[in-house]
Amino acid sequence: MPVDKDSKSSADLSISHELVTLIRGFFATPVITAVGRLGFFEFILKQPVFSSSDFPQAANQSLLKNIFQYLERLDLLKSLQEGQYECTPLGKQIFQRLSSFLAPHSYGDYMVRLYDQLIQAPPLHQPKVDRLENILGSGRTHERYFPTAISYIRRKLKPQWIVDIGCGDGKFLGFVLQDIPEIKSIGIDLSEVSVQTTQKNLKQRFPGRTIHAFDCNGADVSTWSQKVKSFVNEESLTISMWFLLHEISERDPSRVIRFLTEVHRLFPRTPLAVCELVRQSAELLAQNRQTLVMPEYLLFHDISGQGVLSWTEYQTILKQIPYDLVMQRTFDEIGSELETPEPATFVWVLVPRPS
C-alpha cells in the first residue's frame, strides 16, 4: 500500500509539536517566573532598548545574559546590537501575564520532588508550596473574577462589612475597598505570610479605613465566627470565599455542604459570594490541551492534597445547602459534540434561606 507522503510529514510535525510543547514549559516556566519575581519585566515593557547591565540586582550577570539569549531563541526578545536588546510584540504580550506563571510554580517543589515521592511509601515528606509566589500569582490570575461579584454586592446586597476567607494577599478586599467606600473589611487566611501582606497592601493603600486581618484555618468556622463577631457586632455583612471551598473538600461533596450549613448555622442573614474551579472529565481536558492549562492545575491541586470538585457535584451542592442561587457568571466553557459545556471556573453569590 503506498505511503501518503504529506500525511506522514503532518503526523510527524503535529508528534513534534507537542514534544516540544511539553518539554518546554519545563524550563521556560522557572525562568520566566525568577525573572518575573526580581521585577525586571516591569522595567522591560517600559524601556524600548535594555541590557543585563539595567539589572544590577542580579549578581550573576552571566546567567542572565544566558537567559536573555533563551528568550530571544523563543521569540520573547529581539537581539539589537551587541547585548542589547528590545521586546518582540509576542513577549509583550507574554510578560504581561507573569500571574499566569507564578501560581503553578509556586508549587515547583512538588515537581523537584515528584522522583522521591513517586519511589516511597507513605508518610512522605510533605512538599511545600511556595506561598509568596502562590499569593502574587493567585491574586492577580484571580482578578477578572472580582468585578461582577463586588458590582453585585454593591448593587444588592449593600453590606457594611466584607470577609474574605482565604484573602491571599488581600487583593480582592482592595477592589471592594476601592469600588465600596463606605465598607468595613476583614480578611482571613491559614497563612500569616498572607495575612501580614494583606494588612500592609490595604492599609497603605487606604489609610483610615477599617481593615482586620487574622491567620485562622477557614474550614474552622466555629473559631474564625467568633473573631469576626468580635468585629461586627450586629453590622450587616457579606462573606466571600475565592477558590476556598476545593481546599476542604477532600473529593467529597458532603464535606462543602456541612462547611456552608455550619456558615449559615452562625451567619443566618449573611450572603456569601463564592468563586470555584471545576473538574472536567479527562476526555473533555484531553481534546482541549492545546488551548488549557486545566491538565496541569488539576495536578498539582490533586499531588498537594485540594479537592477539585465535578460541576454535576457542585449542582448537586447547590440543592442541599440552605443558600438560595441568586447569581451565576460561568468562566472559560469547555465542551464537545459527546459533553455539553463545563465552565472551568464560576461565580456564584448565594442568599441564605430563612431558618
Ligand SMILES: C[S@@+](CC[C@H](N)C(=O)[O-])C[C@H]1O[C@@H](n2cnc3c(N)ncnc32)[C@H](O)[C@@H]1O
Given for the second form:
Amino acid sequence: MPVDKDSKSSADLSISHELVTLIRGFFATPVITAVGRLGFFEFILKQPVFSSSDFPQAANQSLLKNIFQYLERLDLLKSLQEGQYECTPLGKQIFQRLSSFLAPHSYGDYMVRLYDQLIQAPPLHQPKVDRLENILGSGRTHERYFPTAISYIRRKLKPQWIVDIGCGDGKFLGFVLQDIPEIKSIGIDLSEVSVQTTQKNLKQRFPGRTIHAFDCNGADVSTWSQKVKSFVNEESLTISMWFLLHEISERDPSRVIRFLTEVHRLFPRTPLAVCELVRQSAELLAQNRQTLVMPEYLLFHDISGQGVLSWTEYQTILKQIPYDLVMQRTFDEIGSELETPEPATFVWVLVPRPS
Ligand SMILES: C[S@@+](CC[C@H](N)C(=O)[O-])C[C@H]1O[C@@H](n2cnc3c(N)ncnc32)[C@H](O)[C@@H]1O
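The structure above corresponds to the form predicted alone; please provide the structure of the form predicted together with the ligand.
Entire complex below, previous chain first.
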C-alpha cells in the first residue's frame, strides 16, 4: 500500500508538537517565574529596551544572560545590539500572564521530589508549597471569579461584615472593601504568611476601615465562629470561601456536607459565597489537553492532598445542605458530543434555609 506522505508528515509533526509541549513546560515555567519574581515584567513594561545589567538584584548575571537567550529562542524576547533586548508581541502577551505561572510553580517542590516520593514507602518527607508564590498567583488568577459574587453581595445581601475563610493575600477582601463602602472585613487562613500579608495589604490600602485577620483551620468551625462572633456581635455578615472546600473535602463529599451543615448551625442567618474548582472527567480533559492546564491543576491538587470534587458530587452536596442556591455562575465549560458540559470552576451564592 502506498504511504500517504502528507498525512505521515502531519502525524509526525503532531507527535513532535506533543513532545515539545510536554518537555517545554518543565523548563519555561521556572524560568518565567524566576524572572517574574525579579520584577522583570514591571520593568520591561516601563522600559521596552533592556539588558541584564538593568537587573542588578540578579547577582548571577551570566545565568540571567542564559535565560534571556533561552527566551529569545522561544520568540518571547528579541535581541537588539550589545546585549540589549526587547519583548516580542508574543512575549508581551505571555509575560502579562505571570500569575498563571505562579500558582502551578508554587508546587515545584512536589515535582522536584517526585521520584523520591515514588520509590519511598510512607511516611515521606512532605514537600512544601511556596506559600508566597501561591498566594500571589492564586489571588491574581482568581480575580475574574470575584465580580459576580461581589455584585450579588452588594446589591442583594448587603451585609455589614464580610468574612473570607482561606483569605490568601486578601485579594478578594480588597475588592469587597473597594466596592462596598462601610463594609467591615475579617480574613481567616491556615497560613500565618497569608494572615500577615492580608493584614498588611488591606491596612495599607484602606486606612480607617475595620480589618481583622487571624489564623485558624477553616474546618475548625467552632473555633473560628467564636472569634468571628466576638467581632461582629449581632451585625449581619456574609461568609466567603474561595477554593476552600477542596482543601477540607479529602475527596469525600460528605465531609463538605458536614462542614456546611456545621456553618449553618452556628450562623443560621448567614449567606455563603462559594467558589470551587471542578474535577472534570479525564476523557473531556484529554480531548481538550492542548488548551487547558486543568490536568496539571488536578495533579498538584491530588498529590498535595487536596480533594477536588466532580460536578456530579457538587450537585449531590447541593441537595443535602440546608442552603438554597440563589446565584450560580460557571466558568470554562467544556463538553463533547457524548458528555454534557462541565465547568472548570463555579461560583455559588447560598442562602440559609430556616432551621
Ligand atoms: C486559593 S487561596 C484563597 C484565595 C483568597 N480568598 C483570595 O482572595 O485570593 C486558598 C487559601 O486557603 C488557605 N487554606 C488552605 N487550607 C485551609 C484551611 N483548612 N483553613 C483555612 N485556610 C486554608 C491557603 O493557605 C490559601 O491561602
